[in-house]
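Just one chain follows, in the form predicted alone, and it is written as structure tokens.
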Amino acid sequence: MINVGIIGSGFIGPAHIEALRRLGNITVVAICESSQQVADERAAALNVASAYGDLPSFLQHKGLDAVHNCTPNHLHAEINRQILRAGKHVFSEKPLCMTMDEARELEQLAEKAGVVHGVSFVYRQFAMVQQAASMVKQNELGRLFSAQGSYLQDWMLEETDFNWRVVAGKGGESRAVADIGSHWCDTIQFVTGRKIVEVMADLSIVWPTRKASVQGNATFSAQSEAVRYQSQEVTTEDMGFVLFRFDDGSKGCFNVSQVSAGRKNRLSLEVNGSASSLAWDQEIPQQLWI
């Protein structure tokens, strides 16, 4: 028996918790959060058995394997290098870290605790991208030559719609392309088995101030009668059109947009070779994205 131990049990953290309990092998033995009596709420909430309020304590937990880190991406760099100098395998939510320096630090970490770890794309395990890469790698395409397709969500459509992930401190310089347009990347150069070395993108901000909830409150998150607002500049995108290059030189286009009404979670591919073509199109549940 493997035992896991969750540090975020915000959003996505209780999605973790789901998929690793179905799995038959795995215990989900901790909690960690930002304060003890918050910790110890979410692991009554979860029926988890240990709660902690800060991390060192987490990671000395007796028997603890592994650890999914589920915390706001801001935060994911300083955690994921505590977890590896622990010694502790890691499953880490995207992104990684904040900057190609983290990243390769990380990686450095990780090769010399000699550890298992990962990062969350999940798609690529999706029964339909499993078999499109199959044939692919079967050469059932034939000679690829392109490739697009779209991720588009509403999440963000109103100008009321506000999260963590608006903030560049927090989220990232970039939003949509960094927060579904790296699932997208990911899920095309698994099905390809073709690396994008090359894009150009046109981004764009639909809403430049969006209105925060003055009580704290985000989108995803239960909202009050009476909510008061305060205006914030947005410098992330709500969309984006990207042109990019595989590594063979063959070519392809994408779009993401977290402001298209009436779409939830929609993601959709196309390959295009000289003998054949595949495309895959779902809306997929939401808790699965982050």
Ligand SMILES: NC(=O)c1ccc[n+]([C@@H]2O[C@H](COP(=O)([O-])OP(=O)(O)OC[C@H]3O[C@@H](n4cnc5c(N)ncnc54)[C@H](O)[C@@H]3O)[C@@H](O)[C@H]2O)c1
Given for the second form:
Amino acid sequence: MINVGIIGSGFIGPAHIEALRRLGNITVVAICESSQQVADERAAALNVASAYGDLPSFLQHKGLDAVHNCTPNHLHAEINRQILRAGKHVFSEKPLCMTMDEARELEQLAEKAGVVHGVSFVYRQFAMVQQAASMVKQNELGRLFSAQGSYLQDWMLEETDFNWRVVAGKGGESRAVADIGSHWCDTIQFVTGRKIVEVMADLSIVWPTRKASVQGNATFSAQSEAVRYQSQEVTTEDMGFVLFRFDDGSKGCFNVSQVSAGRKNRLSLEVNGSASSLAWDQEIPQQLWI
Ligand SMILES: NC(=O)c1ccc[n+]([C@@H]2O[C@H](COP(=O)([O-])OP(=O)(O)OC[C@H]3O[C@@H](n4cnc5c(N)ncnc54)[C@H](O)[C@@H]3O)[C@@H](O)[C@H]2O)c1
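Provide the structure of the form predicted in complex with the named molecule, given the form predicted alone shown above.
Everything in the complex follows now, all chains and molecules, and the chain you saw is the first one.
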């Protein structure tokens, strides 16, 4: 059995636990949270034996082999650094970190530690995406001409929708493009086998200020009527319209939005080649996010 620990058990942490348990050769042995109290509550709710409110003690858990980092973006670099320094295999939620320098440093640390390491770009594993990639590999599309698509959600539609992702210091300077556009880019690169090397974008903020609940806003949650709000300036984009070029000179475009009413989590892509085209378009339920 492989013993895995989870850091961060908000929205996506429990999805990791569910996916790991389905593999059959993994035991989720411990949860690490922002405080001992939260860790105890989540470990009890998720039926995990050990709970930690601090990272150093969690990393010393006896027999811990691998760690999944499911914390908010601004914590990724430092937590991944500590996981690697402790010599544990690591699966980090995206983004790996916030800067290219941090990414290079983490890659070197991982190589030095000799551990297995990965970042959670999950759509590559979907059967239809694997099928599309294999069709491109077998040259069924011929010469690549173009790719296009979109990734649309509506969980930030209302002025009162708020989350740490809105705050540049926690989510990063880019929101919609980085949060879900990164999935679109990874998926299209996986399908075509090409790298996106140039981009140009028009970004848009539909709510220049948002009303944040003073009690805090959980990821993908609705607000109750009785909530009190404080206004917060928004500097991260709700939508993005991106033109890009692949490394072979072929071109494409995609748009992302977290304010598209009625679209919960809809990913679509199309690839056009000299011989044929392929297209995939799915409203992906939350249970399939990992
Ligand atoms: N790959 C995907 O499809 C996918 C989907 C959703 C989220 N994500 C990524 O997962 C990460 C978490 O997103 P989320 O929506 O679950 O956020 P969330 O806010 O719902 O959960 C984050 C959790 O981390 C905990 N946390 C905060 N500080 C901590 C600390 N210092 N130590 C330990 N735990 C701490 C919080 O208490 C919370 O439980 C983000 O980086 C996001 O980009 C990826």
